[in-house]
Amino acid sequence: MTRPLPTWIRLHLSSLRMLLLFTALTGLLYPLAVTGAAQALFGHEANGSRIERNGAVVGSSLLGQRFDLRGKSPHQPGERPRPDPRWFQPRPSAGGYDPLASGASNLGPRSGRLLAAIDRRRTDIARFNHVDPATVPADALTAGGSGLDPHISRAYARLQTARVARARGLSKTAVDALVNAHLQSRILGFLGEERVNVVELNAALSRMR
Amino acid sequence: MGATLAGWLQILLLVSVLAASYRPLGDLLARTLTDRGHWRVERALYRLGGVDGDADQTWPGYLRSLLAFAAVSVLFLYGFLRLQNHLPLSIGMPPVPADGAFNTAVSFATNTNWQWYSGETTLGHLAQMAGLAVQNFLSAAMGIAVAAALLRGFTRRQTDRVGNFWTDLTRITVRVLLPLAFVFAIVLVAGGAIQNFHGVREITTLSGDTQALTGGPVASQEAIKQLGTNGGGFYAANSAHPFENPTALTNIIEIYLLLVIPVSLPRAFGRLVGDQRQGYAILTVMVLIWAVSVAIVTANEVHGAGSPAGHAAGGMLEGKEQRLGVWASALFAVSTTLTSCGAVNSAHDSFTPGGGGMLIFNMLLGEIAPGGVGSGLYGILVLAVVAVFVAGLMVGRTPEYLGKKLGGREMKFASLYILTTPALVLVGTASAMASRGARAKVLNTGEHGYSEILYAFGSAANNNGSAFAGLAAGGTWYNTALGLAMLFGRFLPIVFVLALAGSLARQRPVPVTAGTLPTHRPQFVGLLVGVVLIIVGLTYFPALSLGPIAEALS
C-alpha cells in the first residue's frame, strides 16, 4: 500500500530529526543547565552585576550611564545634552549609553568627522573642567567599542575631581581619596588597562555627605 | 609596569595556555574521530534521528548527508526567525524580514555569523539560544567533520570510504564542544557575563535618567561562539559589550577559546597520520603567520601609524574599550580574523590603515593560521598539497604528500578550492562598487569606504563574520549578495575537500624514497608559508592596493 519514500526525502527527514534532537540538546538543555548553575553559583554576576540604592536597581556596574543635566522640559531636538558637573563623566559613546543601541562609531582612522569630534570634545572638556586642553587624555576624546564602556582612565578621573568637588561642595581631598579607592590596576598586574569605573565611583559619590 | 611589558606578558600567557592545551585537546580530538564505540546518548540520537551510526560512507554519500543537514538547518533557522514572534521568550520582537532571515540563517549555518542586525533589538531569547546557538555547535562540528574526512583520505588505503558524517557530527558535538562550552560558560559568568531570561527592564539611573537594562542567556552563547569560531554576538557590540566580555581576564579567555581547537587540530592530524612531526610542521606555519600578524597590527595600533585621528586624540582608543586597551584589542582582532571566528572586542573600522588592512589580509589568506575549527586544518592541508606540488614541479618528480600521490585529479580539486573564495570576494566587491545603491551604504569616504566593502565580501566568502561595521549592511542587496557569498564560500570548498579525500583514500600509499620531499622540516615550513603568501599576494594585491594600501600611503 505505502510505497517507501525516495531516498533523498528520507535523508532530509532524518536530517530534520537530527536537527530537532540537537536543538533540544544544545539549544534548550545546554543553556538551561548553564542558567541553573550560573544562578546558583554566581547569581549576582548572572543577573548583570546590578547596583541597588534604597532597594531599587539604579544600574549595572558593567554598563556605563549618562550623567547629564536634566531640565524640566525635554531637550530640544538637535541640542546636545549638557553634562552635569556634579557627576564624574564617562567616555563619549556612539549610542548614548543606551543598551539597546550598543556599538562603536566606526569612523575611520583618517575620518574628518572623527577629527572634528575629537577637537570639539577636547575644547568642551577643557572648558567644563577648567583645565588645559593639552591635558585631556585619549579615552576622554574617543568613543569606546561598545557604546557602554563603564570605565575611564585614571588621568580622566583625576582631571574631573576638582570640578566635581566644587559642584558638590565637598573637599577635593575627599573626592581624590574616593577616586583612589576606585582605581583598579591591570588584572594580575598585566591584563588589560588601569581604569576607574565611573558608575561605581558615582554611586559611591552619591552616598557621600 | 609599562604598557609594553604588560602587553607582551598578555601574549606570553595566551601562548603558554595554548601550548599546554595542544596535547590533551589534540589527543581528545583524535580519539573522538577514530573511536569505534558509541556512547549511550549517541546511540539514542542515531536511533531517534533514524540515521545509521555504523555505516562507512563514500565521499559522495558523506557529502550528501552533510548538504542535506545544512539545507535543513538553513530552512529551519529561516522559519524560526520569520516566526519568532509566535514563539515563547520572544520578548516582543517582531518577525525578522525575509532577506534578513535568509542572510542570518545562512550566516549561522555556514559558521560565518555575519550580522546585519543588532541582537538587542532584533532577536528574542529563544531565537538566540535555540536557533542561532544550535548552529554555533553544529556548523563548528561540521567543519571538524570535513577535516576528519580529509585526514582519513590520507590515512586509509585503497578504499572508497571516508567515514560517517552523522557519527562525526554527533561525537564532536557531544564529546568535545558541549562539555567545554558548559565549563567555560560558567567561567565567563564568574567573570561577570550575564546568564538570565530577564528580557529588557527599564530602570532609573543614578542621575535620574532612564536606561533599558538588557538580559538574556548570554554566557552560554558566548562560550560556544568563541569555541566554535562562530563569532556571532548576542549584542551588536559583540565581545566589546561588557555583558559579553566584562573584564580583561574574560577577554584573554575568549581569545584562548577561539584559538584552542584550531591550534590543537594539527596534533590530531599528527596522531592520525602516525607522525607528530607532520603536525608540528603545520602548527609552525600557523604560529609564524599569527605571530607576524600580531606584531604588525599591534605596532600599528600602539603607534597610531597613519592615523591623524589617533594622533589628535593621543592614542588609538576610538572603538576600543578602556578596560581592554590597545594591546588586548589588537591581539583579539588578529586572532579573530586569522580564524573564522569574527567576534570583535573593538571596532576594526577605526583601526589604523596598516592595522585594519592587515585584518583584511588575514581573512583573505583563507583563514588558515590557525583558521576556523576544522576549516583551518583542511584549508592549510590543501595549501600543503599545492606546496608539495610546486616543489615536485621544481625537481620534475611526481609529488606525494603523506604517502599519497598528487596527480592531476587531486590538483584539480586543490586548485578549485583555492580559486573559489577569491572569485567570490572579487566579483562581490566589484559588483558592490558598480552599484550606486550598494556603494552608498558605506560610512567612511574614499579608500576607507571601499575597504568597508572589500572587508564585507572578504569576511563573508571566508566565513569570518567580522566587519568594518560602518557599512550599513542591512537591506536586500547586501543581505542577498553576502548571503550567497557565505553559502558558496562554505560549501563549494567542502565539496572539493571531500572529493580530494575520496581520491586520496582510493590510492595505495607509495613508499618513502630518497627522492620524497620531507614535509616535516623547516624547508617545507618555509615553502608552505611562501606558497600561502604568494597565492594570496598575487590574487588580492590589486584589490588591496585600492583600499588599505592606498590609505596607508596617502
Contents of the next structure:
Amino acid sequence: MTRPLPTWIRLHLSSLRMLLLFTALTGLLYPLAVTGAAQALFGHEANGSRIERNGAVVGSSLLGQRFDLRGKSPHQPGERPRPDPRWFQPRPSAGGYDPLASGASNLGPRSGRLLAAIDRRRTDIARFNHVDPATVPADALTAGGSGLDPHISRAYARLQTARVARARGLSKTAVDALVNAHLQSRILGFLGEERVNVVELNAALSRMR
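So the form predicted together with its partner chain is up there; where is the form predicted alone?
Single chain only below; no partners, no other molecules.
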C-alpha cells in the first residue's frame, strides 16, 4: 500500500498545478484570444491607427505631431522651431508632441508664465496666418492635458485655410472643402465640440495637387 504524501507536499503540488493552469489561461490563451479578436475586428486601431503615405508610416491618427520647416533653415541652438506654412498646425504642446514626454505644463490659470505664453502665441499665430489676433480661438493658445492631442477645433482649422491654400498654390475653396470632409461631429452627438484631426487632415492635404 502506497503511503500518502505528506500534507505540505500535496498542498504545494496543488498550488503548482493551479499556477500552471492559470498561467496558461491568463498568460497565454486569454492574450491570444484578445489579440486575435482585436486584429480581426479592429485591425487598424489595434495596430496603432497608423497613417501611411507611399507605403511609409508618417504618423498615427491617435498622436499629434509638429509640422515645422525642415531642411530649409536649420534651427540655431535655443531658437524655437518655425511652423511650416504649407501645413495645418496643431495646438500647442507642453512636451513638443514627444510621446516620451506626455503631460501638461501644470501652470495654473493665474500663472504669469502661462499668460505670457498665451499672449505670445496669439501674436505669433495671428501674424503667421495674417488674421486679427481677436479671431484666434482658445485651443490655438492653450495646450492639451496630454500634450499629444491630434485634434484642433473647427474654428482653428478654418482660420488656417487661407494661409495653407496660399502657400500651396491651391484655391481656398478646395482647402475649405478638405477641412469640411474631415470635420468630426460631437461625441455621441452632444459631448465636446466639432473637431478636426490635424494629422489625418495633413495626410489628405499631401495628396492634393
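Computed from a predicted structure; not experimentally measured. For clarity, a rigid core is taken as the largest C-alpha set superposing within 1.5 Å between two forms. Residue numbers count along the first chain shown, from 1.
Rigid-body rotation of the smaller part against the larger part between the two forms amounts to 30 degrees, from C-alpha fits. Once the rigid core is matched between the two forms, the CA atom of T26 is found 5.7 Å away.
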